[in-house]
Amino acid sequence: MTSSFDPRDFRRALGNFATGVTVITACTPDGVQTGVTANSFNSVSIEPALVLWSIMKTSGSVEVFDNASHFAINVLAADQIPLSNHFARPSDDKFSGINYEKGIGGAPLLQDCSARFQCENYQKVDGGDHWILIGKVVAYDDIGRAPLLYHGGAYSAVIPHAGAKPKESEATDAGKAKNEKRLADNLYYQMIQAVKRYQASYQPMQMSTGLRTIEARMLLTLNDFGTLSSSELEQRIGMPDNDLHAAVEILCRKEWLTENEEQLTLTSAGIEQAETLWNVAHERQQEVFGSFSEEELTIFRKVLDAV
């Protein structure tokens, strides 16, 4: 149990909670907009229907956020990681270029979100370094597109869960079997078991070394593709701007990166532990299809391909 509070370490430590993404909009009666990437939402009260976010205390938006008598929540959906990275970054006009149309209070409604509610500032509470700022919500939109994630410091996806079978169960032997026949049919419910199966034995052999996930993409990809810029990282492994950061940040004190004006490269030590990160991969690799042939691993390839 770790009981020192290393920010970095607390930061990576809660990163394993997944979390949405939105990002929250307001604006001021004299028409100053601020929009800024949150994965802070939480649902508070049905009655009355209260949310909550937070924002930091240093943060440029906070004036805004305490002028403007709205804000809304944008939950984005799975296709909005440019939206994300966009508001996560300073900028002048962070509404330039995007499409938007104004809600209650002037707080801007972003188009193909998830979901959205409009809120009305309700209370804002002190919550150390952050402002907790609770809405009521006056108004919504229920849109259903499938949500961006957020975890281990990286976007992810949803994959609905297949569930568990119960050891016992009051479903008849027909009803049963009609069930197993069905999903041994449906070869997307095949494929995601599948994965999970590959997944549950390969990630811990890859937690290992040591490493995140995400941290082991980025040695991956710049064993590949040599020195990137920050922005390319990002856009190659999905990766928020602050999470990037805090991994090259400790990729760098490993002595397994270097970064010079944005520019990142691996050290030799870096290379030799993407190459082993590669074999840990072969390795699985082998341990899964070693007993297939050539002849099946070619139709197999062919059909994932095709999908």
Ligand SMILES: Cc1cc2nc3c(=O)[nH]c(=O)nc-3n(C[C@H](O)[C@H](O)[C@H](O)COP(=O)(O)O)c2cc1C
The other form holds:
Amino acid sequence: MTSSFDPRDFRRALGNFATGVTVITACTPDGVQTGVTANSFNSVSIEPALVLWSIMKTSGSVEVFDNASHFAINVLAADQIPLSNHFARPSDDKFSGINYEKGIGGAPLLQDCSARFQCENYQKVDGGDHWILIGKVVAYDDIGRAPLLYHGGAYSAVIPHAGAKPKESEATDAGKAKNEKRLADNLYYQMIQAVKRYQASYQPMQMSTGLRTIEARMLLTLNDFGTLSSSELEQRIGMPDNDLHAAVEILCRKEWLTENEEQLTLTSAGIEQAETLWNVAHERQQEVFGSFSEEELTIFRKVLDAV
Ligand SMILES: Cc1cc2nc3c(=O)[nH]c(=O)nc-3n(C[C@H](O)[C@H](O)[C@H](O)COP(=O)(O)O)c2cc1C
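What would the structure be for the form predicted together with this ligand, rather than the form predicted alone?
What follows is the whole complex; the chain from before opens it.
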């Protein structure tokens, strides 16, 4: 059964669902090993302990997963973008230069992840253009490093939610005094609260220009740095190859960007669009920081730099 959705548009809509990023590895009995970057990982059942992920039927790694008895899910930590990009590219030897140890069934276990789940093959289900692979978890490591996220076609990191502000009438004087003392002393908590509040109004302002956050980031980065190659841009804004190319295509179609021998340059219409975005950013900055003196802002910047 086929749907009439535009695949690229459908993918973009799915990208609103934030996920973690994993590298799923396996090894055949005769020693052929592979690893695939996947964000389709999810938990299924606690008792028995089951998890799933899906692999494109056209992936060159399907055969390895079919022939292996086990697979390992390596949940990537926030500083592992290079590993994610590495395992998202086809290669004859995905493990050359990578630190790993052998897990159950020979499945490679990567170092310094957030968590690792070693699974035996449990069930393979037909899922359209993907195979859904369900695994029974036989061992796991709960390392707890801050995870890498994937949202809207770009990598992200977790900012802990600061929670809803209690209504004035709900906070008793005693509770308030205790809370205020503890929280006011905790600069990390205060920074997070501030970033959340800043973002809450800024992002809708940016979206009202009709651009996705990631497209806005591309325009602002190219406006600041001039011409960049796709790989330089990829590094600066933290996007996987495929998503970057899709966004480049959109911006080229709008004639805001030209691509010449891998070099990306804004057109005059693109520069104009970037200026609009800078104005939005400036407006928000003025709204929040406009009442502070230059001296106060200099100290603020100094503290931010040091942190
Ligand atoms: C963030 C991210 C998530 C991905 N998720 C999946 C996935 O869930 N399933 C999949 O088959 N491919 C996924 N891919 C694409 C594969 O990583 C890529 O096609 C594959 O590793 C290429 O190697 P192969 O030739 O061994 O398949 C993802 C890529 C990225 C960057």
